[in-house]
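The chain below stands alone, shown as structure tokens; this is the form predicted alone.
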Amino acid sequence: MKKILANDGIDEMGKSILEKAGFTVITEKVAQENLVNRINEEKYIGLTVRSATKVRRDIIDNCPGLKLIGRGGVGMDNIDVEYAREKGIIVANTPAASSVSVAELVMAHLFSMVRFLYDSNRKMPLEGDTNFAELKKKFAEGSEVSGKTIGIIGFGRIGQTVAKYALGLGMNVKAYDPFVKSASIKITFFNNQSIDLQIETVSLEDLLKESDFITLHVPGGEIITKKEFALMKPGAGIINTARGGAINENDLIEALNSKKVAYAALDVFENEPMPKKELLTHPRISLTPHIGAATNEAQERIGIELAEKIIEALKQ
């Protein structure tokens, strides 16, 4: 018997795709510390993933029968990828299902930033009906996107599709990526008519000088610092849909309390699932708990992607 363990779940429709194919999914939900007992005593073959579950050299080295381990998204930082294909797994991830929503979750956050919907939400239902006049003042300076340069940090499948949005509302964009020299981004209309536009990658420098807003699309590192941000147009904007870490979390708070920030996004974060208070308190933070992915349409992609591949590695 074939038997998979889905233990951050799976969509259903990636589950029957499983399941036609042969094997048994099970999505009950194992503890991190169970694991490798359950693992061993259900003889599961496969283990597939999202961000909750670790997979380190601890249980690669303690499941002889594992051989393979999924997972549904993009980055890989929560399992011990090289160390696990030097054993002998197939690591699988789905790079190219969760691009238009983590890309629309950005769009999101950038006009909650420049419209202050983050801290107007906070507002409104507490002094709503008898601050009114007050909080109409305090929210009515806000900006406009067209016309803005956005800086987009790691131009892959992610970053790309951001770029289409942004093109798509008049910005102007900025795209650094070490691996990246130009990508063609094509932009599609409703009635299929669509324009190509070629988008040459410019040093982080620049990007960082240039940008009125900064988003992150990298798979992990700290990318921006103190030194980052001390090159910054003064007032910019920056968000972090990516990985926690990549933004130094003490530095963004300095920034933001300077002023050299105007305002933050973030939708992860160094600490996960214990974000610090400092960060979630923030008056000019718009804040979300890592559902970059967590839209419908995506997990349904998620679920195909994941059960193709996982079908394509243990076929026999």
The other form holds:
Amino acid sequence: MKKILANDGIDEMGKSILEKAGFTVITEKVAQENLVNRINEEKYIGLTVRSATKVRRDIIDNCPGLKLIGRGGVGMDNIDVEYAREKGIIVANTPAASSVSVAELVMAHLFSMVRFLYDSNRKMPLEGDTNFAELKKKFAEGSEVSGKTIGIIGFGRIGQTVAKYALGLGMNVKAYDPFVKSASIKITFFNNQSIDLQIETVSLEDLLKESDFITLHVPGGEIITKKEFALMKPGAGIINTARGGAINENDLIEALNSKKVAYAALDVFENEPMPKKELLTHPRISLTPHIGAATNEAQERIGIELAEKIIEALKQ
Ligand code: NAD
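Structure of the form predicted in complex with ligand NAD, given the form predicted alone:
Let's see the whole complex now, leading with the same chain.
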């Protein structure tokens, strides 16, 4: 019997595609420390994870029957990918499935920032009935995004999807990516008409100096520190939905407190699942708990893509 353990869950559609192809899919959550034993006892040949379960050398070395590790999502920093592949284990992820959801969350944060929705939503339940006029004054002086410049750092799948939405809003797009010189952005309308716009990438320095808003879509690394904040326009806004640590968190707090940066939005944090309190309580940060890909549509696409990859990889 071909058994798969979907340790961080899998969308129903993906599960049923696998079952129709003859796999048994178990979605029970096994604690990290019990995984090796359970995989061996139950003779699982496939293990799928999202970001919670870690697949390190202990599992790779001690589960000889494991043929495939599947990651529902993009980032694979919770899996020792190279080591697993050296040992002959197939490692598959679903890179394209969540781009739209992450890019839409970026736009949600952008609108939240420019109209102070993150703070208004905190204050209105407490003071909306006693202090309405004061709050109205406090949250005045928002700005429009149309006509402003958005700087996109990392011009891959998600970065280019953000560019599409930003262009649709009449924003100027600057992109930086050491590996992408230019990209053709297809803007598709509801009736399937579309137009293509060519975006040439610029240097990081130009992007930092000229952008009103900056959004990060890199696979990792520390991209924004004190030095980069110093180059930004006073009053810029910054969004991180990529990886915790892509913006140095202490430098961000300093940039916010000195008003160099007007506001920030974070979906990812250095020490998840316990982000710094100073970030969580900061009055000028729009916050979400790493939900970039957490939409019904993205999860369904992830489940289907993962199921198809598992069937293809383990078809003999
Ligand atoms: P992608 O591989 O398509 O694009 C990443 C781009 O970053 C590539 O074009 C690469 O050339 C570029 N890059 C690499 N190093 C760079 C650097 N130092 N400076 C600038 N650009 C650099 O990946 P993607 O699908 O667009 O995903 C981007 C990020 O989003 C990943 O970190 C991924 O983990 C993250 N993500 C987050 C969520 C979430 O829930 N918040 C969900 C999905 C993906």
